[in-house]
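There is one chain below, alone, in C-alpha cells, taken in the form predicted alone.
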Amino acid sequence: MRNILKSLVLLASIAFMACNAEPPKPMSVIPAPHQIEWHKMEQYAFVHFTINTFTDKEWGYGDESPEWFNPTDFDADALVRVVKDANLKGLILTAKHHDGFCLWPTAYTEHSIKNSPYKKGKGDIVGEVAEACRRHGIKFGIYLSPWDRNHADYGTDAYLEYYRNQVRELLTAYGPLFEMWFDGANGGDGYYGGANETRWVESGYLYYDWAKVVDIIRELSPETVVWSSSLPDARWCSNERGIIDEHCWAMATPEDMYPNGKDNMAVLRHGQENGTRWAPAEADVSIRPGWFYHDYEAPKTPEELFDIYLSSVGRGGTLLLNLAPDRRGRIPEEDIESLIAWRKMVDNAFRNDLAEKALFTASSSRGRGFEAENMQGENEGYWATADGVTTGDITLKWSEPIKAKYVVIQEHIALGQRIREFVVEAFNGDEWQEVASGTTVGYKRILPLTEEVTTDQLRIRLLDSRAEHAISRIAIY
C-alpha cells in the first residue's frame, strides 16, 4: 500500500510540473541569497559615536587621549529601542573611525576604550550594542575605517596586518554581521604615533588589498554584505544626501567603479546594465548635517526624511540613516521625535494597498504558475512573460473608483534586474492618460504621482526590458 501511495504522489507531482510552465532563465548577474535578504531590510541605522563626540570634531586627528571618551548615561538597549521603534531593521556601529580610537577592548592597540573612564576601563560599546541588537531582533553591523590617523605603522605592511587582525577579532567576537562597512579614506595628515605628518598611500584601494579582507569575512561571516570600495556586495550611491538616482541598475563592474583608485561617479550613481557584479546602491545620509553629534546642529524634519525614503528605498536601493548619540551616549530627544514622526508618515502612506481589491489582467503570460494575480499582495509568486517577450501591459481594475498617490513596482530580483522603461496610465472614463514614467525598477520602485489620481483603472505599460519580464508585486497607495 505504501508503495502505491508513493507512486500516486510521484505521478501527481509529475503532472503538476507538466502543467506549470518553466520559469524564465536568470540573467547572467543575480543577487546571492544574503543580498536578497539585505534588500528586504530596506532601511537600517548608522551610528557614529566615538571620541569625536567629545571633541566636537567630524574627523579626529589621532592624538586624542582615550580618557576623553566618557559617556555619562550610555544604554545600549535604549539606543537599539530607538532604532527598533523607527522600524530600522539593522544597526551599523562605528567601531573605529579615522582617528583610530577603538570602541572595543582590542588586543592590538592601547588606543581604545579599555583606557577610557567608561566603566573604569571595563566597558565595550561594540559588545554592548551587539548584544542589545540580538535581544531586540535588530541585525548588527560594523564600520571599521581603513584609515588610521593614530597608528604609527599606517602606510606600511605592518599596518595591514594590524587592520586584518582587527577585522578577524571583530568578526570572531561579535559576528555574524549583516553588513561590514569600509569607506575609501586612504590617507592625509595625522598623528601617526607622534610623527605628526602627512601620509598618502599610493592607490589606496591597492594598498589595502581588499580581496584578503573579504576572504576573512567570507570565512568567519559568509552572509555578511560587504560595503566597500572594491569587491563590493553593495556600493555607494555617489552622494551623502540619501538620494539614489531614478535611473539605477543594481549591477556594476568593480574595475569600472574605481578605476585607478578614484571614484567613477557616473557608474556609482547609475550602476551598469551589463555590470559583472550584483552591487546595488546604498544611500547613506545623516539625520543631522554632521555624522557625529554637535549641539549647534538640528535634525532633519520628518518631511525631509520622508523625501529621502522615496529617493532611496523608493529607487531600488536601501537607506542607511545615521543617528548621532550625544555626550550622554543618548540619541537626542529632538532627533527621536523627528525620527518617530517620519516613521508614522511612512506607515500611514503605505498602510493600505488598494491593489489588493483590484482585478489584475495582463496582455500575456508565460503560462500556468506565472499569472497576473501573482503580482497582487505579498506572496512568493511572480508574473512572467514568455521567452523573448520584453513588452507588455498590466491592468488593474476596481469596482469603484479609488484615489491613488503612489504606485509601487517590484521585480523578482532572484532572476536579475530587467526593466529598462515603463509608463503608468490612468483611465479617465474616455481615454488613458500618462501619470508617471520611469526607466529602471529593481527590488522596489515607488513612483509618487504628480497629483492624486481618481480612477477605476490603472495600467502599467512595460515598454522595454533586457529579457522577458518577472514582476513579483504591484501595489497602489
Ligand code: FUL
Contents of the next structure:
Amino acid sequence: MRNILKSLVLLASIAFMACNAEPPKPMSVIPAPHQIEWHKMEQYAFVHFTINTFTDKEWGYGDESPEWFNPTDFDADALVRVVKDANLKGLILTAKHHDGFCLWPTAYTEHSIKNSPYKKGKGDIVGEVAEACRRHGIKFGIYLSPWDRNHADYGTDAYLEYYRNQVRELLTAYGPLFEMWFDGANGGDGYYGGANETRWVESGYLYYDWAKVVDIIRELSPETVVWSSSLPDARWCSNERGIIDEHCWAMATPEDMYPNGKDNMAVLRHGQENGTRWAPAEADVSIRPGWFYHDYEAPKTPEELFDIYLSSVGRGGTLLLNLAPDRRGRIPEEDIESLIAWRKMVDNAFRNDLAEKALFTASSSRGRGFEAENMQGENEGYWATADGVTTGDITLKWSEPIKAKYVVIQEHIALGQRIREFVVEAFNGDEWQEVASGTTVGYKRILPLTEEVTTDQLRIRLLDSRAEHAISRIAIY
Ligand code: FUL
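Since the structure above is the form predicted alone, I would like to see how the form predicted together with ligand FUL looks, so please show that one next.
Complete assembly follows, chain above in first position.
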C-alpha cells in the first residue's frame, strides 16, 4: 500500500513538472555551487593574530624571534564562540602574515609556533581554531600571505616551492576550507634570512603563477573559494572600509581586474556586466582601525558596523569583518560588546518580513512554476518572465497599511546576474511615488528607504535587464 502511494505521488509530481514552463536559460557566466554556498554565508570573520600582536605592529619586518609569540590565555573555543554569537558564519585566520611567522607547526621552516613559548612549542593555533570551528558549526578559512619578509628565498623559484608546499600542508591538515585568502601586498624591504634588503617580485602578482596554487586547492579542497589577485572566485571590493559600490556586478574578467599584475580599481569596484568569471565582491574591513590589536585603538560602534552591513551584504557581496585578539589571545570585551549590539541591530531590523503578509502580483510570468508568489518568503522557487521579457512590475498589496524601512531584492543567481535598473514605488492613495531606485541587484540588495514609508501597496518596477528576469525573493522590513 505504502509503495503504491509512493508511486502515485511520484507520478503526480512528474505530471506536475511536465506541466511547468521551461526555466530561463542561464547566463553565460554563473556561480559554481561552492560560490552559491559562499554567497549564502553573507558575513564571516577575519582574525588577525601573530607576532605583530606582541610587537604592536601592522607589518612585521621578518626578523622577529618566535619566542615573542606568547598569548597568555588563548582559547580557540572562546574565540569561535564570539564569532558565533555575532552571527558570523565563518572564520579566516592569518596562518602566516607578511612577517613569515607560521601559526602552525609547519614542516617547512623553523620560523613557527613550534619555537615559541606557547604551550612550550607544542601548540598549533591553526589546528586549535580549525577544530573549534568544526565543533561550533563555523566554517574555517585561511589567510596565507604570499609575501614573506622572513624567508631567505623570497623572490626565487625556491620560495614558490616552499609556498606551494605550505598550501598543500595546510589543506591536508586543516581542510576542507571554505575560503583561502591570498593577500595583495607583495614585495618590498625585509629581513629575508638576514639579507636585509628590498625585493620586488615580477609585476606584482605574476611571480606566484597562481594557476599552480589554484590547481593544488582544487585537488585538495574543491569547495574552497579562492580570494586572490588572479583567478579569483571572489574579488577585492577595492577598499578596506567595508563598502561595496551600489553599482556592482558579480562578474569580472581576470585580465581586466589585474592588468600586468596591478589592481584596476574601477573593475574591482563595479565588476563588469560582460565579465568572463563569477568573481563577486567581498568587503574586508576591521572592527578597529588596524588589522592587529593595539591597546590605543577602539572598536567601531554598533551603528558603524550596521552601516557597513548595509553597504556590503546589502550590495550583493559578502562582509569579511576582522577581529583582533589581544596579547592574551582574547577578543577585547569592548569589541565583543560592539559585536553583540550590532548583531541585535541587524536581527531587529530584519526580523519581521512584512512581505509575507502581502498579496504578490506581477505584470507577467513565464508560466506555471514561475509565479509571483515564489518571491514571497523563503523557498526554493523564483519568479521568471518569458524569454526576451526584460521589464516588468511586481506589486505587493496589504489589507492594512504597513510601515516600511527596507526593501530587499534577491536575484536567482544560480542562473546569473541580470537586473540593470529598477525603481521602488509606494502608493500614497492617489498616485505612485518613487521611494528608492538602483541599478544592479545580484545575490541580495538591501535598499534603505530615506524615510519610513506608510503604504498598503509597494511596486518594484524592473526597467532593464540583461535577459528575462529570475527573482527569488522580495522582502520588506
Ligand atoms: C592587507 C595587508 O597588508 C594587511 O596587513 C591586512 O592583512 C589586510 C587584510 O590586507 O593587504
